[in-house]
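What follows is a single chain, given as structure tokens, in the form predicted on its own.
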Amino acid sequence: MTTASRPTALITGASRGIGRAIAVALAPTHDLLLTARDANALAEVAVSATALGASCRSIVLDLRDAAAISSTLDGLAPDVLVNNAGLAVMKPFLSLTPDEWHSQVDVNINALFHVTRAVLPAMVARGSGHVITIGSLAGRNTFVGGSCYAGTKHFVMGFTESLMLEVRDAGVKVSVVMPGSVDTDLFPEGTDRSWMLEPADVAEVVAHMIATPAHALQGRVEVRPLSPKRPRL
């Protein structure tokens, strides 16, 4: 998938929140795979990434089929992957639902080995490449209401740090990103979200790991708003 000029990035989540902000960042140097459930948000997403110089390819997947992912992913081999795709239900633990449960098990935390699994062997191969998740502050949080959600995320924690140790002998990083609270319809409807973070703010700090030179590794960075009784300017 790699051009001389312009390598190739695979986002996962694109179609709205950081993950559409991620597309935007990186649509000035990378060509771009886009992937999310809703077919009309990618392709609005594609529109703002091609008008910045990116070729675009959506493609509509959903994260919780692991054989869908194998068989849409197979022959890809993308410079960078962007595991951006989270789902959060915040509830206590007495009142989640199996299917609450499962679903963010399965994309928050199967889908990292699904979608990694399908195209790090080529980045293994070619010894280059950038493995990036989206992880949260909830990594290394607890809260009330996160026995699932904060669970997933200590997960994502241990995996990136572990698949680091794996590849980057073979030239291949491997980099987690850690925001805070950001502005994005996560939260419920009527919440103060005005000093929180921007999708945007987070989109940048991808940009700089995958912008570092080829023999430093960014391996984790934790990023937040200044302060919660500070709005945003």
Ligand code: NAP
Contents of the next structure:
Amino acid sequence: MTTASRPTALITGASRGIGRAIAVALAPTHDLLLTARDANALAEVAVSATALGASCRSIVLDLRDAAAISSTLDGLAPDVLVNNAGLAVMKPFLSLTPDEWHSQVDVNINALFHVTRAVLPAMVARGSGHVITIGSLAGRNTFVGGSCYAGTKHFVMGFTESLMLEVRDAGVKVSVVMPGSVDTDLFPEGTDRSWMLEPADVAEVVAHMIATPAHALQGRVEVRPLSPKRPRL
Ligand code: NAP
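Next up, the form predicted together with the ligand in place of the form predicted on its own?
So here's everything in the complex, that chain up top.
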């Protein structure tokens, strides 16, 4: 699947929001493995990415299902993994249901183990590869309603930076991108989005991170909006 001229990127949560934007940003330079639960939305993203030059494969997968992740992804050897999928239920702790707690932990934390575990061995064996996880400024900050979500994003920081130290000498890069608020479905209808980052802003940072020189690792990047929002250059 991997060729010297056209690397492959596996993107989780590629059906919408930031993951969709990352697929579009990487399409001119990468072939794509796109995963999420919504098959129709993935197919629509694949059409857009194909028009930009990518060869695409959609993989319908629920990241709460560890066994399904292993059976579906084992044996894939992408050059880049973007651990992007995530969900946020921002409520006071005493209002969170067990299902809301477990879903966030399963997708935002446990899937990092299962997805990364499926593709990292091939990167280490090859002596190259890049694992990028979409964290959040909530991985550094705390807020009312963030006991689970901010907790999962703090986990991302410890996971990413420990893994980076483990595999950098094997030639594999591990990075975390920490956006502030981005205008996506993560926020409920009616939220004021006028000041937020666009998904494409985060995607451009990811593409830039991948394009850094082979011997240089950009480990951690925070992405914040300028206010008021300016037109794109
Ligand atoms: P989004 O628009 O809601 O997209 C979330 C993506 O995750 C979707 O593609 C969704 O696909 C996928 N997903 C959710 N649950 C899943 C599951 N059980 N199995 C497989 N895929 C699942 O949210 P977003 O804002 O783009 O979020 C992407 C990442 O950015 C998340 O990690 C989020 O924490 C992070 N982030 C977002 C913001 C923000 O302000 N929006 C800020 C900082 C960090 P399906 O529903 O099709 O499965």
